[in-house]
Every structure is written in structure tokens, then in C-alpha cells.
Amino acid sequence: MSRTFDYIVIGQGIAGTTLSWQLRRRGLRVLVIDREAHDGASQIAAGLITPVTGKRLAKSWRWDELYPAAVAFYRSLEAETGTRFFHERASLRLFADDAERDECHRRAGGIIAGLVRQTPPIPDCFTALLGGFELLSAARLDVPRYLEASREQFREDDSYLTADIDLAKDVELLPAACGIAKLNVQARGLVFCRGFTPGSDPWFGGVRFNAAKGEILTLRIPGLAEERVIHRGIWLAPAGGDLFRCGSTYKWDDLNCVPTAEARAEIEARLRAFLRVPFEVIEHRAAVRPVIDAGYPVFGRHPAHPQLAYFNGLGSKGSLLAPFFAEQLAACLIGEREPEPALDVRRFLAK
């Protein structure tokens, strides 16, 4: 006999993991399936959460509702799993030019008031001739540790399988359910949280991506005692001890997970522009961010097959977006609400 669940979630990146937790919290039995290929965007995500973004220093989209939801969610999961992976700490942004500094001074009393602190202390190991400012209420999710702690809990609950699913061949649609015969499992609903997978989905393949390849470095920087994330064109984030992660590049062609010498040289040059101490590169990785044309997450049920649902497009801000929108999708799946019209996957399939 087949094992039966309420929902099957395919993909254990940030989207799939967070949705699985939100469904479980509603008392639903969830099976998570992941291919464990270690080349997805979540595997190398920096997990940075900042209240102000871009050269124009804009307040992050829907910050006032997204950030409290993220803090509450990750803190509760840390307590449940006994693992620390969410770090709330101000980050430091160094001015790259006069225009950026002037923009900060102009906007600090307006919409970003209370989110930044001007003229913070800057260690001598950084070149900051123009100064900088601190981003308050910033945070960093240790994404690999979050995913690992979640996976261990799912396994312990017999709610996790490692498998590579061919959607066209392996997924069987039933009148009010769906199944995966080769795994001998069924559920009343199946949710695709598979990141950037163009041309491999017979139901949601019409959703158009504007995906971007990103590359990051893992560095050893002996003696650098800095716990804040540093931003200046790129970011430098602590990873424990004398290890740091640094990135990232954005490329919209050659969408693969192969690291390039060009990207490494770009990151190193940008880093040397503000870091005065030597560093050693110990790892170089690449992945493709699942950015959808909307620029925002997209989710909801398939219009013709309501037993199938979709959650994707979190992009580079997935750590901030996932808790809030996973909760919204979970509410949609149990009939408590409809997706926001601008984010409803049916809108993108109709184009």
C-alpha cells in the first residue's frame, strides 16, 4: 500500500523547507523530496537580510511585515530544532562614492529614518575614505545550517526522501490527489519548489524566469575580528572563526553552476578595494538565482489541476521573503485565503 500524506513538497531549498514547516504547523503530514544535488541557489545563498537596498537606498519591499514574520519564524524553529542559524546584527555599508554618501544624508530623515545609523565606527582594516553607515535591524540566516537542521528533523519524522523526480514520467494525477509511483507515495496535493528548472515542468513550465547566475567565494582571513556583514558593491559575511563568504556576481547568460575565473577576479578586485588585510580563497561556487519576471515570489494552485501548486521566485532575498509567503501559501492550500493577485501563479501561466 502507498504511504499517504497531506502534501508532498518537491525541493528542499529555502522555499520548500519553509513551506514544509508552515504546513506541518497546521497539523498536516508533509513529505519532502529532494535530489540533494548541492548545486541549487539555496546551497550557496548568503542569507542576508537588510532593511535598505540598492544605490538609491530604498527601503526593502514590504519590510514592516516581512521582517517581523522572518524573525518570529526563525527564532521559533531554532527553539524547536535546538540549532542556532539566525543572527540579528547590524551590518555596515561603506560609501562607494560621493553620490551614495549624499543620497544617504538626504534620505536618512525620511523613509529610511530609524533603519540606519550614520557615522558608525569603522575598523582600520577597511578602506573607507568617505565613511559609511550601519543598517539596523539587519540579519543573516545561515542557510546551510537551517536546511540541514530541517532535513534532520524531517528525516527523524519519516517525512523526507532523497530522489530525483522526472515530473513528466513520475507524477501521476488522480481525480482529487496525486502520486509518485516509483516512491510508492500519494498525497492530496503536490507543491513544486524546485528553483530554476527551465523546460522541465509540464504544468508550470509557462512561468518565465529572469534568472541570474551568481558566484561567491569562501575566504580565510586570519585576524579579521568583524561580526558584521560589510557591504561595498559586494558583501563580506562572517562564516565562523576566520572564515568569510564574499560575493556576489550577477550574470544573465550562461545560466549554469560552473564557477568562472572572470567572476573570481571580479569579486577579488572589489574586495581589495575596501579590505586592507590579506585573504586566501578556499572555495569558489556558483548557482542560478530563481528570479521570475515579476521580480517577486510567485505561488498558488494550478488553474486546471488544483492538486498541484507552485512556490518559486524568491531570488536573492529568499531568507526574508520565505516565512511570510510560505505562510500565505499554506493558508491558500487549506482554503483560508486566495493568493495575492499580483503574485498568483495563474496570472503568469495565462500570459
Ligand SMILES: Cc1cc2nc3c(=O)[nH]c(=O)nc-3n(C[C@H](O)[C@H](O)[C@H](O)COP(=O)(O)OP(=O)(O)OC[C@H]3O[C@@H](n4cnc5c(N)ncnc54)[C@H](O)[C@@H]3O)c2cc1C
The other form holds:
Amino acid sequence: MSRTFDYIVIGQGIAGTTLSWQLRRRGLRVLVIDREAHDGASQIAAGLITPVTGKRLAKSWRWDELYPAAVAFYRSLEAETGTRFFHERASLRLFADDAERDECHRRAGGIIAGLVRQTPPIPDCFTALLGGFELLSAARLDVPRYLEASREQFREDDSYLTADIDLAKDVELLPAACGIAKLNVQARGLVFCRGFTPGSDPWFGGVRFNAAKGEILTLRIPGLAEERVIHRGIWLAPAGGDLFRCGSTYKWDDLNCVPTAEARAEIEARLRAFLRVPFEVIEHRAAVRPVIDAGYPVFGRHPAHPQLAYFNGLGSKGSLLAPFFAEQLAACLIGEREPEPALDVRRFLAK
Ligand SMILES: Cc1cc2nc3c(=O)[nH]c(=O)nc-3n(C[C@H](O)[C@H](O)[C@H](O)COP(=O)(O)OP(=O)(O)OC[C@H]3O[C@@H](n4cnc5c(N)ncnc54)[C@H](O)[C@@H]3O)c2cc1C
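Right, the form predicted on its own is done; let's see the coordinates for the form predicted together with the named molecule.
After this comes the whole thing, all chains and molecules, with the earlier chain placed first.
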């Protein structure tokens, strides 16, 4: 006898984990499967959530809907799992040049009003001749802890398996259902949350990525007592005790998870431009951000096989985007709504 579920979710990165919770909250039985190759973007993501981004200080896309949804979701899950992984704290942005400072002063009373605080205290260990500003409503998701706490709960409920699924060979399409014979499991639907995995999907392989490789360093910085994330071109984020994470680079070719000397030198040089105390590099990792289109999420059902669905394209903002759009996809899967047309995977397959 096969074990049966309502949904099977393939991939336990930020997308698959968050979708699984949203489906479970609707009373559905969900099996989560991951190959645990530790090369997914979520394995190294810093989990930063910031309301204002880029040199032009643009307000983050759909911030007013996405941020409250993320806060409510992560807080309630912290309570449910008894684990702390979501840290709300203002972050500090140091001005890199006069143009950035002038732009901040110009815009502070406009669209980004309420999201920034001007002239915050800046400790001596940072070079900040032009000053900076604080980003209020910023947060950091401790992604490894979030994934681990979720996996533990899924395991405890007997709804998690470690397996590498070969989509072409292992997935069986049945009338109005699907199964994975080698695991002896069936469900009425299967959702692919596989991040950037080119060339291996017979159904959604037509979706085109504009993926970006990123590299991150873990540093030991003795004596640096700073709890805020610092931004100045790159970011420096606290990781407990005297450990910090620093990154990240963007590269649109060479899409693999191999750290490079070039990226390490770039991060170190940019860090030295504002950090005045010594640091030691203790880890260096790389992964590929699953960017589709302009970095918007893409989800929904397959046009010919409605028992198959897709959730991907979280790009460089998975922590902020996942709760809101996983909730939308869960509502689609139970027939409450359709995906927003601009984000519907059918649009990307038709191209
Ligand atoms: C350097 C870097 C820095 C980043 N910093 C931030 C940040 O500060 N804030 C932020 O919000 N986002 C950040 N991101 C982006 C974030 O990492 C992504 O948005 C997010 O992790 C994407 O999650 P995902 O679940 O879609 O994909 P992934 O994390 O790649 O997860 C896919 C999962 O599917 C599994 N899988 C794939 N195929 C199979 C198969 N056939 N069988 C079984 N399992 C399978 C993989 O093992 C993997 O666990 C960063 C990314 C990088 C690379």
C-alpha cells in the first residue's frame, strides 16, 4: 500500500518549507522531500530583509503587503516550533558618496518617510565620513535555523524524506494524482520548489532563469560589538558572538557553487572601505540565486497537468517574498483563487 498525502513538495529551501507550512495550516497532509545536497541558495542565504534598496534608495517591491505578511508568518511559526529565527532590528546604512547622501535627504520626507531615521550614532570602528541613516522595519531571518526547525517538525510528523528525485524517471502521473514509486508515496498534487536546477524538468523546464551566482564570507571580528546589519555597497551581518557574515557578489555567468578567489578579494576590499578593525575569514561559500524575469516569484499549476505545480523565482529576496506568495499558492491549490496573471507560471511556459 502506498502512503497517501494531499501534496508532495519537492525541495526544502525557503520556498518549499514556507509553502509546506502554508498548506499544513489549511489542514492538508504534506510530504516534503529534499536531497540535502547543501548546494541550494537557502543554504547560504543571509536572510536579510530591507525596506529600501539600491543606490537610488527605492522602496522594496510591494513592501506594504509583503513585510507584514512575513512578520506575522515567522513570528507565529517561532511560537509553534519554540525556536527563535526571526530578528527584527533596524539596520545601518553608511553613505558611500555625496550623491547617495543627497538622495537620502531628498527622499526622506517622501515615499521612504517612516522607513528611515537620519543621523544615527555610528561607532568608531566604522569609517563613515559622510554619515549614514538607519533603516527601520528591517529584519533578518536565520535561514539555517528556520529550515532546521521546520525539518525537525516535519520529521516528527512523519512527513519528511531525504531523497534525490529524478523527475523524468521517478514521478508517475496518474489520473488526477501523482506518485513517486521508489518512495511508495502518492498525492493529489506535487509541487516543485527546486530553486535553480537547470535542464532537469520535463514539465516546467521551459521557464527561463536569469540566475545570479553570489558568494558570502563568514568572518571572525574580535571585539566588534554591533548587533545591526551594516550596509555600504555590501553588507556585514551579525552571526552570533564574534562571528559575522559578509557579502555578497553578483555574477551572471559561471553559475555554480564553487567559491572564487576573485569574489573573496572583492568582498574583503569593499569591507575594508568601511571597517577599521581586523577580521579573519573562516568560511567562504557560493550558491546561485533563482532569479526569473525581473526577480519576481513565479508560481501556479502546469497548463496540461494540473496535478503538478511550481513555486520558484524568489531571486535575492526569498525571506521577504516566500510567506506572502506561498500563502497565495496554497489558496490556488485548494481552488480559492488563481495566481496573479503576471506571476502565473503558465505565462512563462507560453513564451
Ligand atoms: C549569496 C546569496 C545571498 C543571499 N542573501 C539573501 C538575503 O540576504 N535575503 C534573502 O531574502 N535572500 C537572500 N538570498 C536569496 C535566497 O537564498 C533565495 O531567494 C532562496 O534561498 C530561494 O529558495 P528556494 O527554496 O527557491 O531554492 P533553494 O534554496 O535552492 O532550494 C531548493 C531545494 O530543492 C532541493 N532539490 C532540488 N532538486 C531536487 C530534487 N530533484 N530532489 C530532491 N530535492 C531537490 C535542493 O536540495 C534545495 O534544498 C541570497 C542568495 C545567495 C546565493
